[in-house]
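Only one chain is given next, in structure tokens, and it is the form predicted on its own.
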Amino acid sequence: MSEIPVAERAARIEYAIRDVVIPANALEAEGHEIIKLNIGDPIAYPGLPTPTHMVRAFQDSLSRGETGYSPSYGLPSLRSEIAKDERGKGWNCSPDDVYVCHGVTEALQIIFTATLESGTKVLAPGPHYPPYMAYPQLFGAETIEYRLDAGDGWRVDFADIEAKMDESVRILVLINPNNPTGNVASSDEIDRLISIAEKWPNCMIIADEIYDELDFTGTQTSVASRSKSVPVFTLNGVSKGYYAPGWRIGYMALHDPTKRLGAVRDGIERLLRSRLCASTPAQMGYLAGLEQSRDWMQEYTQKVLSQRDLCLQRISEIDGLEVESPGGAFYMFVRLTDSKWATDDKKFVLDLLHNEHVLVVHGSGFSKEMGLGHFRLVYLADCDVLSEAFDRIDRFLQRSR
């Protein structure tokens, strides 16, 4: 009998960050130890555990038997605390503007489902987080990449955005700090982005700010706080800055300065009700993180910064690698300067994995055009592990010449 066909929309999905794990798992099954610097999961690395008070709140919620469904839009206490946190970033967010989701990825799916249809477009940075390319096609839309300038600290190329904007663009995306490059957009750059979007009445902005607690520049700014004209979907959650990615709790907060999102909000709420709710105990854990002291973040940030600085030093000493210093998040988007690898970064990643057992992610997995000739590494591992990884990368580059 012939094989049952898969839907084409599913067959086209790619997620480079996890796709490269498949060959790594095969090597592990053969008994090899792999240095994994591929996935942005802070819990996968020692020394960065989910804070104790948040874990305790999660456990206490379980002990109280709070294992039933919560309201579809999120626990009222959590929505209220998130709104308070967003107000602290400079815009008038109310609890009714906040919707709690199964992480930022579900928030994206909900937003795209409510706003996209055949013939519409999403304009997203290149390179970018893969779901921005994968999800819109599920709704008959397409993602167009605007350029981040590799020669200028991965800053936004506004001329490229201007050239690609038209009436079919429904969503303009800013990931700030950016994944995978670590660039942090300034308030002036955000204002310019808003000024472009406001020329198109049906265009909304997604402000993916999941890494805002990991800003090393002191300049990270809420997009919603700058917009007086363009609707903004602020995305954030517990995964990165609060070091609890497996809890799968994120949120979208809707900023609607000119009151034009009534129908979109209704669609979002219908979708949220139809999928029931996010995890109740995990929401209680996140609530504790927002309500209690965040002093612990300083120690975590210093650890991450020391590891970033080690990576910058080691890369500067290796012939064949270059990198822009990231201003936020915990990624480096490293340029391959050897001509052998500059046009085949995926082969570099796979050969490095098989020869030296170091796992990173090919840059073309974040953008076939604008990520080509790069690889992304996560610098959350301890310094001795990072040093060993760079020893192996250096050795591999020397042998391959």
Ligand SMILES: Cc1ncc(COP(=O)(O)O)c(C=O)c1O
The other form holds:
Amino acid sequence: MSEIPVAERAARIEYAIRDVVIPANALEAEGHEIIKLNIGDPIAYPGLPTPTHMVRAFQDSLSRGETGYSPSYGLPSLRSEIAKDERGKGWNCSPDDVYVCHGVTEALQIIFTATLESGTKVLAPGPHYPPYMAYPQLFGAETIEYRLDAGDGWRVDFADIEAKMDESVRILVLINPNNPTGNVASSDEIDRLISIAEKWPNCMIIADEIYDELDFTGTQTSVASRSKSVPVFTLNGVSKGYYAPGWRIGYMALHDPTKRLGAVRDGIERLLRSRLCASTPAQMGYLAGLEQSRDWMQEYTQKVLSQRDLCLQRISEIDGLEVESPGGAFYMFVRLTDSKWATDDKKFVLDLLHNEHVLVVHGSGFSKEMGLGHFRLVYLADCDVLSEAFDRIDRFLQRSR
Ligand SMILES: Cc1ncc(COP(=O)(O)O)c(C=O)c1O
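Since the structure above is the form predicted on its own, I would like to see how the form predicted in complex with this ligand looks, so please show that one next.
Shown next: the complete complex, the earlier chain at its head.
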């Protein structure tokens, strides 16, 4: 009998970060040890565990038997604490504006489901985190990339945004700090972005601030805190700055300064009710993270920063590599300057994997056009592991000339 067909929209989905794991797993099955610098999961690397007070709160919730469904929009205590946290970032967020989801990723699916129709567009940074490209097409919408400037710290190219805006753009995305480049947008840049969106009445902004606790510049600013006109969906959660990505807890917080999101909010609430709720004990773990002292973050950030600095140093010494210094998150988007690799970063990644057993992600997986000739490296591994990886990358580049 012939195979049952897959829906075309599913067959089109690509997720480069996990796709490259398949050949790496095959090598591991043959007994090779792989240095994996591909995935932005702090728990996959030693030395950055989920803080114990959060784990304990999760466990205590389980021990109390809190294993039932939670309210669809999230536990009231957590919504209230998230709203307080957002108010601390400079905007008037109420608990009713906060909707707890299974991570930012589910929040994205819900926002897109509630706002996109056939013929509409999402304007997202190029390069970008892959779901911003993968999901909108499920609704007949299209993601258009606006340019981040590879030669200028991957800063937003506003002229490119302006040229690409039109009445079909429903959502303008800012990922800040950015994955995969690590760029942090300044408040002036955020104001410029808002003033562009302002000209298009049906345009809303997604501010993906999941890395805001990993800002090394001290300048990261909430987009909602700057917008007096354009509706903003602020996205954040427990995955990155709180080091618990496997808990699958995140949120969207709606900033609606001109009160135009009534119908969209109703759609979002219907969708949230239809998917029941997020994990109850995991919400209690996140609540502890928000309520208790965050002093522990300094030590974690210092570790990540020292690893970033080692990578920057090593890259500056290796012929064939260049990088813009990241201001936040835990990624760098490294440029391949050898002409052989500049046009085929995927082959670079696969050949490096097979020859030297180092796994990174090809830049074109984050944008076919704007990521080409780069690879993304996660600098969460310890310095000695990173150093070994750079020895191997250097050796590989020299041998492949
Ligand atoms: C920009 C960005 N947003 C969202 C996520 C995923 O967030 P969550 O784990 O809350 O779904 C990631 C994960 O890498 C990311 O890089």
